[in-house]
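This document starts with one chain, in the form predicted in complex with its partner chain, laid out as structure tokens.
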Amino acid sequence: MKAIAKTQISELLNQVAREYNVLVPVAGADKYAPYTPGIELKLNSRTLLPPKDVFFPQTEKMYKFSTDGMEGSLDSLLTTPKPQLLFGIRPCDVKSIHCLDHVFLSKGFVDEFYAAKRDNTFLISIGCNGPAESTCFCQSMGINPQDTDEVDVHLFDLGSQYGVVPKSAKGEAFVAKYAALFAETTEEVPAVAEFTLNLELDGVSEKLAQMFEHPLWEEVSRKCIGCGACTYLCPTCHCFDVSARVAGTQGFRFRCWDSCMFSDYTRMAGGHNPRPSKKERVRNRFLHKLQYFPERYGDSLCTGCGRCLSKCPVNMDITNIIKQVREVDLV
């Protein structure tokens, strides 16, 4: 396996920054941000804010318009960004991008705004040798914390260096191009450290399909305060609203993240709301993660990154809810 010393990472980033807009996990802000030489990287764990905004920004203008009495015109604001390189995403976040691909690129309609950025992004991931945070449970969600294939280049954490493995044709070319920075190593990937949060997911999706009316939802939703912290920190939550900003005769329409936990999310113009209280909203969120999305796309919509668990104001714990679902006796 090829390898690069951890001390050489800034050199690698300096070099690739000539070719790409490089996005790196930044300490402090705890999110992915443009690389600048000397910026403090967070390479020992996932970031608090997920990388989804690289492809699906919290606010994204779609088209601008102008009006003049009854007349009006509009222009698309779709642009193709300069090639970008997303560096240092974890296997859980790689999986989340895979989930977003299902949503934005399949089922008959391709979302051009997402696709333009996704197609133009080179992915370099870093494996975890165990739970990076106490709230991590990716392993239970079927993710290998150390390795992933759905990137261009993957880095194994070998202590003082990263093992460098190309995972796509573009990745092969990348490794060849920067070969001067990589040396051969015989060092082995260490064993994965034990996770503290573990759960069994087998059969949960099928069981949930029979639990729509179960009293569990009333119970688990009681402490929810209906904020959007979980959905906005979630790497896979992708629901959005479409709105406009108008100033006089000019304006633009944009989309922005929305949250299924908010009361007006499903409320219709006439006032009818199919999910009127937090019971229905909490149920929908967890069923979307664990039943609806698996049914529709064949993948869990929870990657076990643990962000929601780490920041929920009331310790709403998806692992605990899965455990409670497993304990339910359906008769």
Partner chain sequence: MTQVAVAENPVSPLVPIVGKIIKIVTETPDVKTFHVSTPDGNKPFTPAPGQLGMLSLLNVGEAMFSITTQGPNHLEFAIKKTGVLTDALHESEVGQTVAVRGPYGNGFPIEFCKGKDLLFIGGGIGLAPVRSLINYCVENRDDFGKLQVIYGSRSPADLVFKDDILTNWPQVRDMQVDLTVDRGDDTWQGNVGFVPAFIEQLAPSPEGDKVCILCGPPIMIKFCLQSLAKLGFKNENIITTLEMRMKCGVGKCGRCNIGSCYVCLDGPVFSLAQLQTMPPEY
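Form predicted in complex with its partner chain done; form predicted alone now:
Since only the chain itself is given, any partners or molecules it might have are not part of what comes next.
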């Protein structure tokens, strides 16, 4: 296996930045941001903010329009982005990108704005040798915390160096191009440390299909304050709204992140709301994660990254809800 010394990562990024817009996990901001020489990288664990805005920005202009009497024009604002390289994503976040691919690229519809960025992005991931935080539970969601195949190059943490394994044809070319920075290593990948947070998911999706009217939802929703932090920190939540800004005869349409936890999300023009209370909104969030998405795409919409566990102000805990669902007696 090839390897690169951790002290050489900056040199690798400096060279790569001549060809790509490089996005890295930044320690201070705790998110992915453009690389600049000397920036402090966060390479010991996942970032607080997920990388989904690399492909699905929080706010994105889509079309511009203008009117002139009875005439008008509508023009797409889609552009071809410069090739970008996303460095240091963890396997849980790699899985989240795969989930977003389901939403924006499959079932007969391709979101051209998402696709333009996704097709132009080179992915380099870093494996975790165990849970980075007490809230991590990716292993329970069927994710290998140490390895992933859905990237171009994967790095194994070997202590003072990273093992380098290409995972695609583009990855093979990348390793060959920067071969001067890589050397052979006899280091072995360490065993994965034990996770303290473990779940059993077998049968949960099928059981939830029978629990739409169960009193559990009233119980678990009581403490929710509807702040939406869980959805904005979640790497897979993808609800959005489309709005317009108009000035005189010109304007543009844009989309921005929304949240199913907000009461306005499902409120209709006449005032009716099919999810009128916290119970319906909380129920929808967890059914979407654990039942609807698996039924439609064959994957869980939760990657076990633990962000919502660590930052929910009232400790709404998806792992506890899963455990409660398993304990429900439907007989």
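Source: prediction; values computed, not measured. C-alpha atoms forming the largest set that superposes within 1.5 Å between two forms make up the rigid core. Residue numbers count along the first chain shown, from 1.
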| property | result |
| --- | --- |
| Residue 184 C-alpha relocation of at least 2 Å between the two forms, rigid core basis | no |
| Residue shift check between the two forms, rigid core fit, residue 298 Cα at least 2 Å | no |
| CA of residue 263, rigid core aligned, shift of 2 Å or more between the two forms | no |
